[in-house]
Amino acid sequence: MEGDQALKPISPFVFLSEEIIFTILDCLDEDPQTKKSFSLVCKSFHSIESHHRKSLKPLYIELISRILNRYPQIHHVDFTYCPRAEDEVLVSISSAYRSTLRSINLSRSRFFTHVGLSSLAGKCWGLVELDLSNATELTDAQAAAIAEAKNLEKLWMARCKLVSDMGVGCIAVGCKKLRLICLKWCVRVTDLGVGLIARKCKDIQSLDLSYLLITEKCLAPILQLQQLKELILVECPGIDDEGIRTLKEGCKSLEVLNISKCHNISNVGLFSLINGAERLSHLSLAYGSAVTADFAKCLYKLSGLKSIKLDGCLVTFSTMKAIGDWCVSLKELSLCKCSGVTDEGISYIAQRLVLLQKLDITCCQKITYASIDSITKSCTTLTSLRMEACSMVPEEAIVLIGQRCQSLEEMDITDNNINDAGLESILRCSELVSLKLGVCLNITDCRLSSVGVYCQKLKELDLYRCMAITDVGITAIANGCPALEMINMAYCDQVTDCSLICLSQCLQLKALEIRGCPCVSSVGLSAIATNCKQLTVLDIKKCCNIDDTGMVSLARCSQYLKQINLSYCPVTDVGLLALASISRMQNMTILHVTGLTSNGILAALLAFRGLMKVKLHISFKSLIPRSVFSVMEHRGCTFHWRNKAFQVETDPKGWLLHLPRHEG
């Protein structure tokens, strides 16, 4: 017996200090399942992992007391999966982590009041980040409770539509260390509340006031903030040229300015806003006033600009010339859906912006071969090129991209004239991470197969309505791109289970879109579910051969699934009820699933514990008892009723997308 004990193997971890084991656990942070497995090895590992963990993302609010007892050193709590977080929970959190808690995310949670917030703010003296976005029922009393968090540095309150100047004023007085505050869509906040923030919180670096009815009255104190780096004023209709003109000087520390959708601010107002802002590096004027020749006056003093976004604006050659003349350091330019973009303008800026890394010319339908020729000749260090629906660009121009811009990491050529020759050229871009080829009907398996050979870093591939693609091409992608995280094969009607079985080798797959693929079945989906454990988004709408068997496989293996669309599928009550065991499921679309009954839907809804959003056909609304709605709403779930008629595929090959577009 003594000899047997002497030969008993000793774990090497016995000789390692806790600090060294903590370092090992740091390497496992991205894979929660691996860390869970580590903790189940033995009691010692269980204890070590409990003390090492710094962040929590609970699935069920009912288990919070057990979680708090196990993990004593938590810094960050994320309630993204818990739509209902009542005061009792927040009080427990604040009591357990009063000395360690630094941030908490309540952006998807509801039903807490000023009691819970007051406990967090008052007890957790180290709290520096608080996300209350989407708290549409948050009142001034609850906002006032936040003021007790004296060390708070970052606060998000987007869509807190009941909070007024009174609540914001309390926060301004109490939280003087704020460096970031987001008041986007806080529609009751006016100049008074914003002005108090600017006057009391002198360390503000980032301020988001998008969609507020504010005027130039609050801009004066804002522009005097010495540390302000980012100012976001998307769609603030109360700010106009006349008011801005009264301002003496812009903010010298400003680096990022976003005045998108501010139709009352022209080049005149912009000039006043940026006066003295010599550090400005990012400027967004998307979907605003026309950008005319006077734009040059604004750019004259902004030679250090790194990014300009003019999406949806009317631009002229004078605009393009000004950008080319004064912004030679520009690294990012977005002209998405800009009318007025021509070959002349693109060629001019391309020759001068040789440092450009990201270019978006989506829907610039006047540009031709000449533009692509100029871009690829001069901007050879491009890492991102988006040119969806540039219908006048010929196939031979696409070839130039692969020949000259081989550093590309992201490319979007959706709905363009690209054939196998163009795709063959793009294969030289071996650093590609994202490739979008949607509605490119001339792409075949031959060259798509080569993508799997030459673009092995690919993580995102969009093949929406690429009708010529079959299992041959998808198999090559699956074999050659092991890091693939997202693939869209919607309406690729020749794809079968063979493709899904091969894609199941891509263990990092997170999003799969196969709507309108009639040849795939539960066999292929089961392979995906079994092997792709990280799958979070699944669209199987109109997959007529995916039934309950597929749902059962998802329920058994895809516990990270958050969102699913199973409209028009032959799923019955059995399949839907099986999905209810997926603990992270939050968003479901269930339209025209003829195999479902009202009782089946009723049972499934009650079985889902973390559901936040459900889309159902309106015909079920009267069949589900009001008491069930009350239970679901009590859990934090919202219903979206649709009255869409049953859709029959009238254009299965997508030809209507390519008919000549006539005006009028």
Contents of the next structure:
Amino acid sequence: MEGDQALKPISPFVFLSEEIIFTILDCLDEDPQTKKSFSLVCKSFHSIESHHRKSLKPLYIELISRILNRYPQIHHVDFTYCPRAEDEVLVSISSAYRSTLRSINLSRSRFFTHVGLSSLAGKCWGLVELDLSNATELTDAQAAAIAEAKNLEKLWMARCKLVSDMGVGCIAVGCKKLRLICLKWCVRVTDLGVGLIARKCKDIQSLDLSYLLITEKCLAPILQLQQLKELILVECPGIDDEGIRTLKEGCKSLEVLNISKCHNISNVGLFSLINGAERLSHLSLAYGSAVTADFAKCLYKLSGLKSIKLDGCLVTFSTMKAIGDWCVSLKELSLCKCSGVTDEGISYIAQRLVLLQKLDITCCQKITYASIDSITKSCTTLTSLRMEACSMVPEEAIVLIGQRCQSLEEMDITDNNINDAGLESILRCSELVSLKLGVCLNITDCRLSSVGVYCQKLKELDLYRCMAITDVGITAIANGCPALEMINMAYCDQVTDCSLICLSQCLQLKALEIRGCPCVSSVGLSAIATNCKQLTVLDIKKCCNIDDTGMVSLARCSQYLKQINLSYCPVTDVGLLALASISRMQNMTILHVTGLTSNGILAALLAFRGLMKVKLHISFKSLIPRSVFSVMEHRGCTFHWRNKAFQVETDPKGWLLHLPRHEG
Amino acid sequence: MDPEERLCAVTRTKPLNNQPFIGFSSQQKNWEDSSFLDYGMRIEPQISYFNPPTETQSSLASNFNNQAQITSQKSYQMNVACESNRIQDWDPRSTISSLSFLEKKIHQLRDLIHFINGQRGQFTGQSDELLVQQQMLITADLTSIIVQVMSTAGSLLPSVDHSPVANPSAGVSENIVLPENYAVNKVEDDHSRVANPSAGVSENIVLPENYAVNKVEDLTGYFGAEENYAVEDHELKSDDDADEGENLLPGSYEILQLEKEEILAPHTHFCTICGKGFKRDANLRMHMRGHGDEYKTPAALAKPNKESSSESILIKRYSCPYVGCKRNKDHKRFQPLKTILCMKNHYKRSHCDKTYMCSRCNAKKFSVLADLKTHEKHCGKDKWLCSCGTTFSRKDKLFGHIALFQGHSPAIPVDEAKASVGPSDRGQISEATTKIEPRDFNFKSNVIGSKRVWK
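Now show me the form predicted together with the partner chain, since the one above was the form predicted on its own.
Below is the whole assembly, all chains and molecules, this chain first.
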């Protein structure tokens, strides 16, 4: 025996110190599979890997005790795959990672009470980040338990609807080191709780108070915070000009201000709010009433602005002129759904704001060739252009974009007049990462062949309802864009299995949407499932040729699948039950799947262990026994019942009418 | 220079209404010497209110004559100011009648002092007992005259509103004038309170030392209790019945101070026949009817008349007898109490044990019965609870309290916590409630630390 061992070649890893192997492992972080393989090599690798791991994303709480034993050095625990996080789990985590735990995410979990929270807060003295968003059942008593985490710096409590001033008050007193707190949608929190946070936690840098019924009374102490950088006040109807007038001065350190949907703050209020805020760089006034003719007065003070969002505001030429005159250093401008945007205004802005990098002119229906011409002429460093549904922009203008803005990374030309020449021009932007061409009915795939030559970085491609696209185009994309992560080919009804087989070369593919592609079958899907192991989101609604075979291959290979839409597919109980072996599956939509019986659904539901949300037709509601519901709800699963009629018509909005080839 | 000589000299050279000022500037000296610090208005603190105390004190103590001169000069200046002011505010006819009354009395006073002076020379050879008897008689006369003079002069004082500190030089004259004013009040106070007016007042007048000494003993017996209070551990609680907004100029009002025993006495009116005590005068009169028909007459049953008009013109304010209290007249930033009831309530609330306990919550204690009754109306409705155990009927008050103190936090009511947690977690809750106590301890030390301004 001993002789045998001596003859074996000695592994070079023996000579490497643990630190060096840790460094090597650091480089493997991108793909979770590689580290898994590494740990399976031998016992020492297994132990090294378990000591190296810093973050944990458990799937089932049943295995948690073994996980805790295996990984002693965990800093971050993410419960987003685990809808059920009971007190016992939190208590065992807090005792296992007493000194190492830095952050924990419970934003998708339920069933924990103040016992678990106080154990976390009390034992893990190093805890600095805690995400309790969506804890809609969290009460004041439980919130008070958080207050024991003295070193907490970041706390998210969005949609904690039961927490009132009392709970927030306890947190304010206990967690003095807080730098970030998000109280979005905590509708029971008022001025008193927020004011106490501002008075007690002097290190606050970021404060999200969206959708709260707060008034200027709590703004007074907030604006005196010396470190405050980010203040988000989306839809706070209680704050108005009158109240703001009573405040002495604005916050000097403020960098980001968001008063979107605050209808009671006009430019007068804004003026006093930003008084003294010389460092302000990001301003969002979307869907508010602050943008008027006098808006220029405010901009006069904000020459250092980097970003303005005016979505849905009534913008006039004078506003645009003011932006062009005063905000020369602007890098990001959003005029999405602004009704008063004209060629004149855009041209003025474009000439002044040569540093502009991101421009959003979605739904600016009045702009024409002249706007695009001036934008492309002066803003050559543009990296993001969103111009969905700019219907007056002609095809020739799109060509200009591709010719002049070579550094574009993100481009949204959904629902525009774009022809093949325009597409070819755009595809020359070699930095392109995301391209959205939805409902561009005139593009064909004769020019898509060039996509691989230039756009090798493309990760996201949206071809929603580009009905002229065929396998030729998709093949070219699949060959040319190996980094592709998301592709939407919904309602591209000429796409067949060939496309999917080619796309299976894109190993990074995570999201695939082939809704309403009748020519795609289980063969193509199986190819995707076998090769694209990373697949997490799949929509095969109305793919009438994908059956149980496809499901079985998904079940066998796509272990990362998280979300699936099976509506209208010819899948039976067998396919659905097969899917139940995918442990990460969380969201399912199963409407009008005629092959399914209530017993099949029942069995599948019980077999899925991590399910969080299921959309089912209302007719099943009466067929599923109450006891099953209680079991599912106990696991943390919620049901959404839909009562949609079965759709036979595949072209209800008349999308095909635009296409000449169908008319002929 | 002899005190009385000085007095005469000044009387000759200055207008008549100057007399009281000088009389009391010398009296001020007298107080310093005889150290009746507990008696009435000490001059020293009042002076330091305006000027650095060292300077004034040295001028007071070092040279008597010198000081007298300053006094006369400055009080003259002051007087001119007062005169001009008075013309605007007061009825000239009553002023003139008061002045002529004063003139008459001053003459009487001068004659009397001359007489004393003459007698002193004569009786040097006689027995001490006779001398003492005679001097007692004279003193009584003198006292009554001086009381009249002073009360009349007091009524002539300028009204509260004008501010004499306007120019810098006025500061000095103010030092002199103000003590005088206090003295006037004090005399009146004693006059009304002490059965024999002459006995109480005699100290304030410049008299041969032996009289003063007699009286000092007498008075220390009467007021002595005050000095025994320790100064260290007063709680400085602001009174809700306070008159914070009032900015009465020191000296522009009369200060009365009741004794602890008087404040705490359950009855203030006693039947002279059977000794039964009553809280109200009216009740005593009703009681008196039982002692005979002579108490049933309309005159006997009528409400006794108010004091003479000259006395009621001066605003009365009250001082707390507790030394070191902000409501005590010797406190640097003395804030007087408006009414006698305010004073009684203040004393009970701030310096007495809380003997009335709420029977409903068995937690809240009060020293004033009315406070308990007010609390009982709201007891049980206080749902906003702090970790220190304090309850509030309004949430904003609780949050104001928490914002003010370090380490306090809102306390979630136990029943709410129970309801949300379920039966298995009771142990945790009781743990949470027991945790309150150490915080409570912190709280108290904090209060003292943050609010104490003296010592």
